[in-house]
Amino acid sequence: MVGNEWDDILYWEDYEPFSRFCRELDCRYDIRDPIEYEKRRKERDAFYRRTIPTTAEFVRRFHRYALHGKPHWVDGHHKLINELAEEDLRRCYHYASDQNGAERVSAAEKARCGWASQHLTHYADKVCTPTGSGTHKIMEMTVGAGVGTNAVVRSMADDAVYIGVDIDFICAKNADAIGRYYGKRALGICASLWHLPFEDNLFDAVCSHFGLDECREIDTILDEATRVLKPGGKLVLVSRHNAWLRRHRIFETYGIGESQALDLMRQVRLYADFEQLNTLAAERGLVTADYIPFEKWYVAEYRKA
């Protein structure tokens, strides 16, 4: 699968073209080489600056968005996910293979040793630890190299099952080598956030790590989240403490500062600070059960009622 949260924002209106870009650059790019991922990142933000010359330009596809914007896979096929290339699938061999297990194990547990060491632990302690009696069912919104994953899959009971719910095809079976890895009852499936394909009152926990830091609509990812989430059931989430220190760099290229950039983020309802989840949240009938911050970030608990 192409694009991300920021790039959908920018091109919704055209696509096509950038989807075929950024096929062109895979093709050319190994991004799990820092090296290759450096000269492709510099290549697509070029590629912004050509397709986007002006600031003007830049903040009208924000206010485009925000009128009459969606995710593209809403009102279309990406609801059946079938945009899968044969290459796709000749790759899920890998990344749900036992090789890639121990690369992502190894690379996630340097970053449980290292910066993420302060939240991981409580991270993972709150989504593992039961609500009630029979199996822990855990759903996480968005895998992606599987810091988070890991953490949780390596902590949780042999008898509990962890699905992990990712847009990327190719991330979602990072979820099945962690599972490999430890012997667990794992797996990674390719769904949007937006219409989740689980029966409501399922999961006891939700979780993500960092996971609503790259994604958009966060309202009706709530909404999903609570729907599937059981009574009782706990959210769990990892988040930036401000969408800034995401995103800043591109804003800077553009001349856009920090109070401009959060009010054209908060336009196309993207990232979301403690304060505006707790809102959220407390509409959606979610109470707060506890807050944990860091210096960049926090780890945030919710119950349903």
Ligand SMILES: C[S@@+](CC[C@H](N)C(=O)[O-])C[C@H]1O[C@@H](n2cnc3c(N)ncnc32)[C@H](O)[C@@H]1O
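Computed from a predicted model, the values in this text were never measured in an experiment. Residue numbers count along the first chain shown, from 1. Here, rigid core means the biggest group of C-alpha atoms that superpose within 1.5 Å across both forms. What changes on going to the form predicted in complex with the ligand:
After superposing the rigid core, the Cα of residue 241 is displaced by less than 2 Å between the two forms.
The rigid-core alignment places the CA of residue 296 less than 2 Å apart between the two forms. In a rigid-core overlay of the protein, residue 276 has its C-alpha displaced by under 2 Å between the two forms.
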Contents of the next structure:
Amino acid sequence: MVGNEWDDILYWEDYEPFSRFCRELDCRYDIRDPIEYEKRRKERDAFYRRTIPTTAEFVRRFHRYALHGKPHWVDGHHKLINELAEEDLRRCYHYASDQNGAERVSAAEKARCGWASQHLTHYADKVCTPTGSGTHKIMEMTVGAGVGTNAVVRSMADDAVYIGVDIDFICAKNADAIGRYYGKRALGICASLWHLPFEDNLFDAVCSHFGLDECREIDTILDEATRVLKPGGKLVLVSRHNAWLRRHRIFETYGIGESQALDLMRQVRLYADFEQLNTLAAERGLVTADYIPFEKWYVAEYRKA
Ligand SMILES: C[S@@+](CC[C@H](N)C(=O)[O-])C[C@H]1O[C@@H](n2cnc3c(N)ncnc32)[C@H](O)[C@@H]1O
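Could the form predicted in complex with the ligand be given as well, to go with the form predicted alone?
Every component of the complex follows; first up is the chain already shown.
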């Protein structure tokens, strides 16, 4: 992975030179070494300054994305399904088949029993508690490394069904590995949250653990999440209070303060904060059922009327 959603926006008009530069950095520096990581970061910041020399140009690029940026995935970011090589397949099936998910679960369990223990208890309880009769159907957006997935799949009833969605095939397959480990009905599929491949009113619970604040076009994602949720079903989200906490450095590089940065993020349909999420949820007929704040993040539960 070379970039992130911000780089997609900033280099929307010409992504290839940026992508090439990041690949060069990846070859030159080992980011597991903190000193090399810092050197890489400085070089990357210098690239921003060279190619986006002024604050006006930085803001212009954001505004251009707001006008023209439609949900799409920029090359060089994550591996798309048609770019997978044999080695990628071997790696993800190795987690699921050869190891029965043990390595995935062991990494996710460290988080569940450590830094994420408090909020993951609430997340899993909310997602796994059935809202009606019949098979409890769960859809998790943004499987990623599988920290949220592990918490949900281990807690869900044996007859519940879990589908995890990620645009990155290898991440999606983490859900298969975790399902296999616990002997539960869990499957990951590679799809975009902008166009979910499910019929309307299908799931009892739709959820995401630190996902929405890493995706673009949260308006579209909430449209889709609401569409596939059954009436009376719940949407459970864990997110950071505020995107500024995560991204302040790049804005500070351009002398942009917190409130202006959050405004820019709202304009380009990136997650800004809980207030924005709440407004978007209410516009889609989702009713706030619970909100549990932690120091840097929160668990929110909405119900579809
Ligand atoms: C930070 S990770 C999520 C963390 C994960 N839930 C966990 O608990 O370990 C964010 C994930 O969102 C996925 N993603 C970002 N935008 C997406 C989109 N539009 N559709 C589907 N997946 C997306 C990325 O591929 C990445 O794997």
